[in-house]
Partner chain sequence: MIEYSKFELENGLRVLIHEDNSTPMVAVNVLYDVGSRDESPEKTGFAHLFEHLMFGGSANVPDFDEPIQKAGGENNAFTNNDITNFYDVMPAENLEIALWLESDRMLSLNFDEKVLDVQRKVVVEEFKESCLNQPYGDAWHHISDMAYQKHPYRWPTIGIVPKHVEDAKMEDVKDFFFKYYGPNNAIIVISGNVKVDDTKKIIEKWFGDIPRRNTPKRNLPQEMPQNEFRAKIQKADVPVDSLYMVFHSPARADEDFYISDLLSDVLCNGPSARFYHRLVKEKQIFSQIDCYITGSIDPGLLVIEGKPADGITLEEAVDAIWKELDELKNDLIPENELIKWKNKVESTLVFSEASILNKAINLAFFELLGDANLINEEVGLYEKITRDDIRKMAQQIFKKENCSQLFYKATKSVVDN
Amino acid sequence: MPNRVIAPEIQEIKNLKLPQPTVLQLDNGIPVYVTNMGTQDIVKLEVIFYAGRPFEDKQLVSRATAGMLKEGTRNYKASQIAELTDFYGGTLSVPVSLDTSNILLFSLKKHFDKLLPVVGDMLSEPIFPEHELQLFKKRNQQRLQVDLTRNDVVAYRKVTEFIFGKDKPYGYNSEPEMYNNIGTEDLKKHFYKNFASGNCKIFLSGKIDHEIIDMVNKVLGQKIRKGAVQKPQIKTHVDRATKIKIQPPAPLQTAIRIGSRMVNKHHPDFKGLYVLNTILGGYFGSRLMTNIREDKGYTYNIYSTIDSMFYDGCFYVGTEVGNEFANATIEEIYKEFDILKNDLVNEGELSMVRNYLLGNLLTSLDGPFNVSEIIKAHSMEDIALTEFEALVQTIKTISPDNIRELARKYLNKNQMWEVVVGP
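Chain-only structure, as in the form predicted alone:
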């Protein structure tokens, strides 16, 4: 029997290796990344198109097109799609990001042949019914009205608008009238332009055998039409950072966002910034949490994050505080910037951050679906899978001097947009 009075010895995380997928090609040229792992007879299928905001001809049309894919096809009504998915115990969703539109199916292996044709129809013969489009607009307009009563939402919308530009793909904000401007023909145009083989990658994970792969080729390899790669419409926006004060929809708290444009995953500094951001505000033991939550008691939660898009990126600090603490909180945030720029991180803190990040990466390798997520993230951005091991190596070896140099390079007050939504 183990002696439970004595704590177990802490073990170093050593060999973090990303399992390599099998890469196949469908008859229409779409690459398929297969992660055949696990013990349960479950299949995860994710069909991803480069069909997000950088590929739009009209604002919000990418979101609307993806949102309407489940609302009816030539062979299935929306109700039939929902009933079939429920009857066979599957889960079918259409998540979207700024860059992509995704179709995600979880299915028992024995029922995969029943649900895959539904996905095939969604990706080849959607009809975008007018009645459902009007309901989609109304739902999203109502949801937007609710969101705009939250200070944190208003602050996030404004800081990203200033960083990227209010008329640019990553910077524009949805408005009620934008939904009114979208018609069925806009959705059809976006669909036929972007939902084609040249813009598509497929990720299969779980218990995958030749029968599953043959089914995918028989359905998606034939139904997704062939088409050329579409080029994104991205223009760089550069404005001098400044401070913005906005009257709040809710007066009880002040929302703060401090941020700037940042490099994305393709930049050689990104891995080091991943560690720096964690130290600053990327986990519960971060400096911002320790100072502003634990020591000062100004807020319940404060964080910093790096958002990496395919063609750009941004960094920001976010928090909500009592109105009387807003100015002091902003001062303390910039103090933490200055400390990182002037003082070396001590080895004890750095060791804790290393272990935290390596533990997160270890968790991300647990199971076929998690592994497929990592493979997807790298493949969609055309980043070599070996970069996962390179990130592990950076976490293990980055020095306090490296961290200080990155802080001096990127955490500059005069480059930060400061958005305060409060009285």
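In place of the form predicted alone, output the structure of the form predicted together with the partner chain.
One chain, no partners, no other molecules: that is all that follows.
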């Protein structure tokens, strides 16, 4: 019979080394970060342009331009792009991001040569057909209409709108009418200004050999047109934080978002804040979860998060709670801020958080696609890869005093916007 009361010994995570990518340059100057790892014969290609909201002349144009790249090029109609991708078992998508436009292709290695030319065409000769744009707008308007009936969506939109400013790149929200203002000329203008070599980085991961790299150079190294780096247009915004209440018809739960602007990855405090945020609401064992879900049962889920954009950042707590628990929940959230500002985190909890985060980082190094994500997150913002090791060090060594200092500096009730969507 094993002794079940005593836990087996926990082994410390020793090897947390970020595999270094091979960095190459295509003929047109685009840097390619190659992560050649893994057991499966699969390839992930991500082509990223600095072409998100900070680079727009008109609201929604960055999302619409990226979304329309699959809808027709000089050599392929939208239906042909769809047919080829499906026929060769590929997945081609244009994930939405605030700062960038990403074109993402997953493919079996053996079919990569058939799918790459499609990507090449999308990035050099898209034609933004008028009728496809009309369809794109209608689909998005209807989806938005549905989303806007969800209280959690409304709460998130409001809190970020207040934090960053209603008319600013990170703050504005799409409204159904806004789609009507976009025409094919806007998309073309955005495309030809921003989708050029000086604005682009490419990430290749999976089973990547010379053949794959040569193909990428032959297609993307030639077809993506040469062009200079574009400057972002970032306007800052400061307003006094306040409380906002929205009352939808007959809600069964109350959506709460409490948040503020926050320093981003480029700030020396960020790594420590990452640990602080984890303690507060960044994992299942966090203080918010333990208190508000596991002790009181007010909610199914509560979390806090720090969103780091290229040129700004924000922090917020989010949850949906039973209507009768809304006020008590808000009170408890601020109480948790205060505890972090007043008391030192004890070593037991801190060591759990340290180990949890190190395990998380180990998972994030598991497999070529995950590694490539980390490489991307660093290189897109010109952050040295050695910063990964620095984050590991911060996690291992940050002191309770340090954490309390950060809480005092950043978790201030009078700087928090409070959005409540409920009865």
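Shifts are known only where both forms have a C-alpha. Residue numbers count along the first chain shown, from 1. Just so it is clear, the model here is predicted, and its values are computed rather than measured. Note that the rigid core is defined as the largest set of C-alphas that superpose within 1.5 Å between two forms.
With a cut-off of 2 Å and the rigid core superposed, residue 12 has a Cα displacement that falls short of the cut-off between the two forms.
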